[in-house]
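Only one chain is given next, in structure tokens, and it is the form predicted on its own.
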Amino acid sequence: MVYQATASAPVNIACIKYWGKRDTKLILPTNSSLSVTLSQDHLRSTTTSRADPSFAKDRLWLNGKEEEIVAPGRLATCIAELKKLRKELVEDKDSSAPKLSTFPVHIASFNNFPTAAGLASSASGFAALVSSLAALYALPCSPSTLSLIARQGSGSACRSLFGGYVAWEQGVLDDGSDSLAVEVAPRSHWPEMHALICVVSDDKKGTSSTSGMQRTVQTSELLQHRIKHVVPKRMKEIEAAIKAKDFDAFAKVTMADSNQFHAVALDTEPPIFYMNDVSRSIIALIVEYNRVAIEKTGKRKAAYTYDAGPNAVIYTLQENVKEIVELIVKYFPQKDGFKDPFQLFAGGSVGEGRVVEGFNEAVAKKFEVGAVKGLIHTNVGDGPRVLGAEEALLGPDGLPKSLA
């Protein structure tokens, strides 16, 4: 027999940030959270895992590069807690069970976008191994009790369990049981939420999420006051636009959260500088946008938000991704061209884009070719998905195909 599973999880995009540890450990957040699931058809981490008593160790390799487990390190907590759910859920209730979580696993993972530039890889990519680990010890457990496991891999992965809009409780009992995310709303309920990516940069970041946040818990003033008195409130004024499909108040408390997030940062010692000229022009373009859409229809159009990096994420609905493209394009030229899978443009082309009337087209300057190195556009998406053999990234031998 060949025990083996492949699953796929998604990228999310947060909207109220996660931003500092009370558990450095078990990654407890200092706040909630909450993040729309972007497609997997655009932007997804697919891993296989297989397990196998031939096999001498647990070994993981990453878009085909071997990455090293070392307890008590993340990928190693995650794999220990999924084996000590196989043999508590299955195996010690049914003595037939294969001893899975006896067997070293081999587990192969790949990213279809860049690690460490700020477009959430390590979020995608732990929830698609608890997804496959999962589905490879057919656990009983639902999205929010595998979440428990993903987070302890990265924070923002147990958002990654689900579709749609997601909520990550922080909890409040010390082991962490209660830190757990939830579904607010399912893909289906707002579906014409669509997501603009310009990739500033695909570089590694300078300052890694995990130590700049705890710099950040450690010396800012301005995060005490966020964590006590600023999320709880804006949870649920964005909770409550979700239900409502209110895009104008989720583009409010979506493109301020954001802002605050950057100034915590900024407040912490030495300061911390995520965005770039390009990412504050984008701001600039995206509020001048607003401001012409609020004069005409008194609602605002298109929301920005930034996690640590310099990348903007532009929120809108589906019926205003044609005016964000051609005003980005404009000031932002692309060398490969717009990559149309919506199929907003006549024959793919932008041209050289354009502005809506009315907007003041000194709020920014137009930069070279490059600046914005890529346009990703992407909509709201599902949760993992458990795919076929044929999908499997692991050949007969249980190392990478990529390694044949």
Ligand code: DP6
Given for the second form:
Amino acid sequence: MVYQATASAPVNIACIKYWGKRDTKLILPTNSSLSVTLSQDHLRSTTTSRADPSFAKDRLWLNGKEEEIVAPGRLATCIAELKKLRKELVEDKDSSAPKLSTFPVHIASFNNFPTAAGLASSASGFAALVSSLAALYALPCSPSTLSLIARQGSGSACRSLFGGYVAWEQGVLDDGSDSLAVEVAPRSHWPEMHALICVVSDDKKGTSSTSGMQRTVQTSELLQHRIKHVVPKRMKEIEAAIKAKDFDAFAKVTMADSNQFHAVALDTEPPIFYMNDVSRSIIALIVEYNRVAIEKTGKRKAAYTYDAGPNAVIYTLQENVKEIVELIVKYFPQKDGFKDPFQLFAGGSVGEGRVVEGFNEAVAKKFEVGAVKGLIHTNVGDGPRVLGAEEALLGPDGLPKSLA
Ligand code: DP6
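What would the structure be for the form predicted together with the named molecule, given that what you showed me was the form predicted on its own?
Starting with the chain above, the whole complex follows.
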């Protein structure tokens, strides 16, 4: 008998940013946050887990390379928590259930996007790990319950347990049992939401989210203002905007929160800079694009947001993506053609790009090829998927297929 399961999980990009922990071991945040889950058709982590009494110990391979599992590290914590749930919720209740909680596990995980793209993989990675072990252990748990465990792998991972529009409620309890992800709206509520990721080249090694946010907690007074007076209001505003499908309000709050996150990074001692000149020029282009839209219709059409790095994520409704790709390509010429998953450009070529009528071209300078290394067009997506045996990443010997 082979006990094995495979699952995939999505990336999420926050509109209201998580930045700061009140408990670094349990990963309890200093504020609630909210994100959009991106489609797994384009970006995903896939994980296979197998339990076998003949394995010597728990082992994990990420993109074919073995990673150490050392207690009380994040990987070891997640695996131990899931084994505990298997015992309590399945084996203790049904004496005929195989004692999988006592077997070592082999886990192989693969991200379909290159780490070099600078996209955070910890959220989709921990969500896929938790989803595959939950499937292996046949846990009768809701995504919110599983999010409590994914959170202990990486805070933002808890939001990848749902598709659509997802809040991570910070909670108040010391044991973290109320710090979990909840669905604000499913993908089907507002499927027109698209995202364009501008992969910005970055040579220097940045400050990791984990260490950067703790430095901010220790040194930034602005963060305290944000936690107390800004985020609670914005969480309400963005939830209302999503429920009403009000893109203008969604865009306003999303951009304001990205700006404030980077302001608290700058307010950290010593200061942290995640955006670079390219990032700031993309902001200038979106601000001008929105100015033209507001002049014509009174409403914004795009929202930029930046995580702990220089890449831009531009949220917009499907009908505007073509214009925005043309705008970005005009200022950031591309070496490789635009991969066009939604077939916006008949014939496949974007050409030289262009701006919309009334756009002030002087708001940014034109960059060299390579400043924006690539564009990824995707949309709002669904939550983790349990996959069939044909998608398994472990071979018959229980080792990653890529190593065979
Ligand atoms: C800027 O979830 O990567 O992307 O909990 O320490 O693993 P750890 O941090 P992580 O931080 C993400 C920070 C962010 C904002 C967000 O996703 O909400």
